[in-house]
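First comes one chain, alone, set out as structure tokens in the form predicted alone.
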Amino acid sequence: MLKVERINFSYKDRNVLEEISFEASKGDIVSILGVNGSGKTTLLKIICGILKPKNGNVYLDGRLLTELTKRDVAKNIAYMQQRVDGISSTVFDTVLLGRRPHINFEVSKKDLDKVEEILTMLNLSEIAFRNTHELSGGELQKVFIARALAQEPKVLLLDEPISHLDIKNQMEMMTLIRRITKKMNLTTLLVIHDISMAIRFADKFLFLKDGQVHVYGNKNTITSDVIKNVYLIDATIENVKGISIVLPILKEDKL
């Protein structure tokens, strides 16, 4: 359903991205992992079609993206960035921006429909009228994946949406992604820097070294030597009651 094929990025003349490939069907949920700076932002913001790459191509559905129009892009494709500044709204009017994509001339009796729907599935209805300043930092994430979800995308692009929260709201917010990805069957891509985290709730991984794709595939993509050559760090793998686990190991460690 999504296909990214080989795709070049440069800022200036720094490269970011070199011949990034890879595929993703409806129900995955793939994450995005390596280093700060090895251009993980850059592929979601190329991936919607904010930034435009000096080669390569995205498709989606077969058809390349940059034939569909901006409104189309948007109807199909729904990126929350890393950080969001949360404006001064109600939740529901936050959430009802995602439906630009879908409003003609006023806002119709479907739109209001499609919030009510998604602020329900997301356990949201309660708050609804509460202004996003008076939220947590937990209920914010949820209202802002709420409006990313009011576009009825295909593709849901998640840049860290749990790097600011604490553990109870990391599992929390996990869950969700992973639920929605499924119960929608959306193509859902996630920055991650929790490998422990990516491995429990992910069922593909992306790991980018100097802007080229290092290891592309399912969990058992993920070794130790894959850790330590993107992240230059010794780590074991290991399994807890059925959940593996990613420990990183320091030299004083082997003392």
Contents of the next structure:
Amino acid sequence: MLKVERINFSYKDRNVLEEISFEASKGDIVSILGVNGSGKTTLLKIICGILKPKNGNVYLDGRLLTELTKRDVAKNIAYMQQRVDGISSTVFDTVLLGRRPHINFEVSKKDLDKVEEILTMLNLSEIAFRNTHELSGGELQKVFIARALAQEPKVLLLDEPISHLDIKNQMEMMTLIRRITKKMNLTTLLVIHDISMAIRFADKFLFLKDGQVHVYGNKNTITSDVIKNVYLIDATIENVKGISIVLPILKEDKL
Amino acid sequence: MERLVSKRQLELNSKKIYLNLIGKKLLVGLFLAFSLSIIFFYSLKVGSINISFKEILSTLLFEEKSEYRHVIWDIRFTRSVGAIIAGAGLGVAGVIMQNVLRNPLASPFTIGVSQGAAFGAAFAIIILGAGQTHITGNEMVTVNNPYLVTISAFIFSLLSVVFILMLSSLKNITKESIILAGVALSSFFGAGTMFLQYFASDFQVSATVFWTFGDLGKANWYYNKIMFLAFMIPFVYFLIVRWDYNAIQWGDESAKSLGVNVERLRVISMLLSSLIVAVITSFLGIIGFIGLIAPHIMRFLVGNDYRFLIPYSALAGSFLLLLSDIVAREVLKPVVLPVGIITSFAGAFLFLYLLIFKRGF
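Having seen the form predicted alone, could you give me the form predicted together with its partner chain?
Everything in the complex follows now, all chains and molecules, and the chain you saw is the first one.
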């Protein structure tokens, strides 16, 4: 169980997050939604300890995260950032780096076994010794998710995991995220801009507006009003073959 | 079922391939160590007195009986050991600086640390009186108070480090700007050294000029021991935290999410690598390009894995410096050139070669 309690954060004089509180259970996928600059990425960085909040606390299974060492936090929470300036490295070595919080001095058999298990689970074995520079965007995202999973986390934080992917890769990536979350009983928080995709794959939805929680809840909480309030745009939510799709509307559209 | 089998095969293969690659990287290290041993032995033959390999070997094994004991042990052996330690130190300092500054052009020479150390050494010799130099039988200028010179060199090299660290912490600073700042620092310390020399005595000037040359002729057992200590302590630390260097290559946030205390690592690493450089520079003078080239050569051979890059940069640095010193002793025989001239010449060409012909450099 992940519990975020009254988090406040500001960059110099600008308040970015105010009184953010929510809880997420194991096996939950929580989509974090909101306009650009609403504090979504900042929230993820605070949860994994990259940024320190002005005040407020993050608890994991009842334990305050600030009481843990950085290494122990990394054993529990994995963060995949939005953009990574990669270096030349094989996929195997990149995923192996995810074992860093568990490695004391040298790689153990358990570390290698874990990397293999994850590479197999994510169907990356065949490209295990390709250079990360040679990979497509979709493959690279998968490698970073594999690296995050190598940390054996309880909480997975993904910052815009499908932003740079084509529609096929987006579907594959979201399916993968859902599969591993359920299979490994993780708590997954993901920042996403595509509300339709979020409705289709996530369990809970956290809408941020002006650094505050506007709405937090399940699918039923997403309404045209919420979207209008958060994104300042009219939208309808249509149902196509049982799938909810958010359709933004402009004044000139004749629907 | 067929799919399960093929997956298992892939698993077995990927682990096998990984271990195979590790084995190959270890072989590179062994080859480097072997090559270093060979040129080390050869370096004992290089000098104005012609001594055969057989005589060298017998001197090394049965030193009491040999007439070449003094030449082999006290001059050539000392000099070559000095080259190995200094080369290793510069190579390691370079690879660590390139990592924590996330800049492939970073090295003690390019970010002004060497020049800061040289200025510190000059300052100690001329202003603080550590430079009551004397001419030895080999026409080498030595310093009476190496502690003072080293401490002063360290303090001024730290000034460069603090400046570069502050600069690199600025958000909108580019990698090129850091190197340009290094050029400015080098120029600043160079001017400072010249200023001190202008008011110094002939002996003091000769001592400080000697530093700018970077010469292994200054090596002696006492210096070698201190250089070895100044190299080993940071080297062990670097090896212990080598996974953190692997993590930091993917960016600060990536490293932090893997549990690395990035700020602490950066400060400690820069301090320790500048300590190595300061000690080497205060004893031997400025030796350029080893710290830049050695890590890049190893990167081509073993990739970006710091488990190998750190020790191999040390080996490559030793190899390059010893080889340069052999060239320095041979090229204008019987005149022995300061090794700094050779490393700068060779380094410049090697660097340009890597830049032009090796993509992704």
